[in-house]
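Next comes just one chain, in structure tokens: the form predicted alone.
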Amino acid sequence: MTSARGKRVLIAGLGDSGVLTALRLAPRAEVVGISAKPGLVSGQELGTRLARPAEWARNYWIPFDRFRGLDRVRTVQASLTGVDPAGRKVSAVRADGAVVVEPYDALVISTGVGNGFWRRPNMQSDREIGESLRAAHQRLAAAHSIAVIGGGAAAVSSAMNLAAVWPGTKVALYFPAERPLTAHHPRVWNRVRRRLIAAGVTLHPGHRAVLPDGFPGDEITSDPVRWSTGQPPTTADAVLWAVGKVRPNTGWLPPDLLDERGFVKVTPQLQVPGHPEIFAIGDVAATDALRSSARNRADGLLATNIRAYLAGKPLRAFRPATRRWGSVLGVQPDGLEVFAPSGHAFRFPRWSIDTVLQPWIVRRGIYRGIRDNGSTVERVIGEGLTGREG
């Protein structure tokens, strides 16, 4: 029997799932991470990101060198270009064009998905990340009417947070079914609906948008929105597309590793069939219809299975959740509501967010220590991005 110690685990993609997996593995293996970003740029809480970018960035945009648990992890900023499963090596290209080749004993694919302008796989510097945050915020701040298109948590959260920050702006939410959040328990929508109405958001069920030709969802638009469900076109100063048209970031992978939609095929043990040394986690992994390994802390199971694989021991199976759960609206003036799969809510009071939840549960517990050594927010975004501008 061998152990993980002395073995190299390469993590391709250091988003939410990749970072958490690296933190789990770092104490017992040599870990190398490749990312197109210079830090964690989370795909979570779109509404807060758009409405209050400075607040969002403090908790969801964290340079890698601030993670104490990543001190043993070597991070490489580069764009992934290919993998050689037979030779067990991954290739990538740095911003200056230099080619990088990294060998591995075990590979974790956690490259996530592209979904709108807030989740892109392209190479970015700190400044470019900051500019994108500021541009989206200012575009919406200048609008007197906003149409949010989509029925998932990103759309619902965006409508709520934009209406809360700019109460003078007309915010409307358009969704195709009778209710949004169809992957959540119905109790969740019953509760969230009341909050949206109280914030002044107008709700438009049964509206399925006709996507513009070549629609990438990568920008806020102002052209009229047309509906395949028969309603007259809708106009607004700003149209935010959050329709869930995700694109797996797998263009660098061989087709035989992917399913018909381009997601990475995995066994219940999160291994790629036919390649037991390759694992996948997060939105890019075809675990189940909800791709729930991204949200159910499967990083713990994955790290355990990688160590077991390297030691020649049995692996455990991942059990997908049947419903979405967690936060929907993000932090609000009265606190944070987190929904269980049953639809029941647990509330963190507002005072506890900055004194208990973020410093103790998130930064010390989940992220295993975050250094408070200066903020990228102040360096790149600047202050004063929470009121109307333009």
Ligand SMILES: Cc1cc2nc3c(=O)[nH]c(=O)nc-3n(C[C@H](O)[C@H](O)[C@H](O)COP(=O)(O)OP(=O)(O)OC[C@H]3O[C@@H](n4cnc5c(N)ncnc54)[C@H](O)[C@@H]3O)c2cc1C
Contents of the next structure:
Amino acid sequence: MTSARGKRVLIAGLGDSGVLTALRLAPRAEVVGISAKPGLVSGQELGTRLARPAEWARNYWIPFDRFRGLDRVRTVQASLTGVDPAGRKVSAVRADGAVVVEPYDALVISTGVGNGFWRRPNMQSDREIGESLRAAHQRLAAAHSIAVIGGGAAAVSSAMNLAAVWPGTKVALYFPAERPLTAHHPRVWNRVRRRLIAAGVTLHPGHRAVLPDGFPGDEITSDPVRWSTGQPPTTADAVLWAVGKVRPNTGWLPPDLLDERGFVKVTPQLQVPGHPEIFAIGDVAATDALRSSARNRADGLLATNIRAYLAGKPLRAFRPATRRWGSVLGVQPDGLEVFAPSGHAFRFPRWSIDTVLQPWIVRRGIYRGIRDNGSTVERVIGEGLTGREG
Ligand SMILES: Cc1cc2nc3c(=O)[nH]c(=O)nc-3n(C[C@H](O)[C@H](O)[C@H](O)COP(=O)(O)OP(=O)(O)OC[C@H]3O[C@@H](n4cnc5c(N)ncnc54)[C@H](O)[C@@H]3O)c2cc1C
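Starting from the form predicted alone above, please write out the structure of the form predicted in complex with the ligand.
Shown next: the complete complex, the earlier chain at its head.
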């Protein structure tokens, strides 16, 4: 019987799930991570990212060298281009065009999805990440009216946070059904609705937008929005498309690893069928209808299963929650509400966010220690994303 020691685990994609998996595996295996970004650029909390990017960046954009637990992980900034399952190696290309080939004993696919302009799998330097945060914020800051299109958490949170940071801007939320957040428990919308109305957001149910030519909504637009549901077109200075047209970042993988929609097929043990040494997690993994293994923290189970696989021991199954849960609006002046799958809210008071939640629960507990020394993020933020912009 062998163990994970001396075995090499390759993590393809170091976003929310890839980083957490690497942190768990690093003490007991050789871990190599390949990612297009030089740090964790989280897919969470679009609303605060657009409205208060400096505040968002402090908690959701963390260079890899600030994670104490990644000190033993070799990170390679490169764009993945292929995998050879028979030869057990992946290939990638660095920014300077150099080809990288990395062998593995176990592979974790955690390349996530693309969504709008805020989640893209392209190679970016710290400077480019900072510029993209700033550009979206400034585009919206210049608008007198903003139309947010979509009925999921990204749309709702954007409408709320933009209205809160710029009370003089007309913010309208257009969604196709009777209510947004249909994958959450109905209690969640009852509570969030009151907050949106109090913030001055106008609500427009029953509006299904005609997607512009060449959509995937990779930019903020200003053309009139047409509705397939019969209403007259809508104009706004800025139109934010958050319609959930996610695209799995799997162009680098052979089709036999993918389901009909391009997501990575997995067993309940998070293994790719027919390839027990290949695992997948996060938004890219077809675990359940909501593809919820990221927010349901399957990284712990995955790390245990990889070690078990490498040691020839039995693996455990992932059991997802049936409803979406978590934060919807992000941190607000009165704190952070986190909704359980039952729709009940737990609120962290505002004072506890920077004194308890971020330093102790997130940085120490979830991320196992983050260095607080001056870093690239502060430098880039210092160049233009200071304080409560606008
Ligand atoms: C702790 C935690 C809490 C959460 N809380 C909430 C919550 O409260 N509410 C909520 O709605 N959701 C929550 N979520 C879920 C979250 O919104 C997303 O599901 C999560 O960001 C998806 O993570 P991911 O690792 O799958 O993808 P990503 O974070 O997008 O990571 C993918 C990474 O792969 C890279 N990549 C992609 N393609 C390539 C390529 N070809 N070459 C190289 N690199 C590539 C990308 O650049 C990116 O860095 C939470 C998730 C976590 C982990």
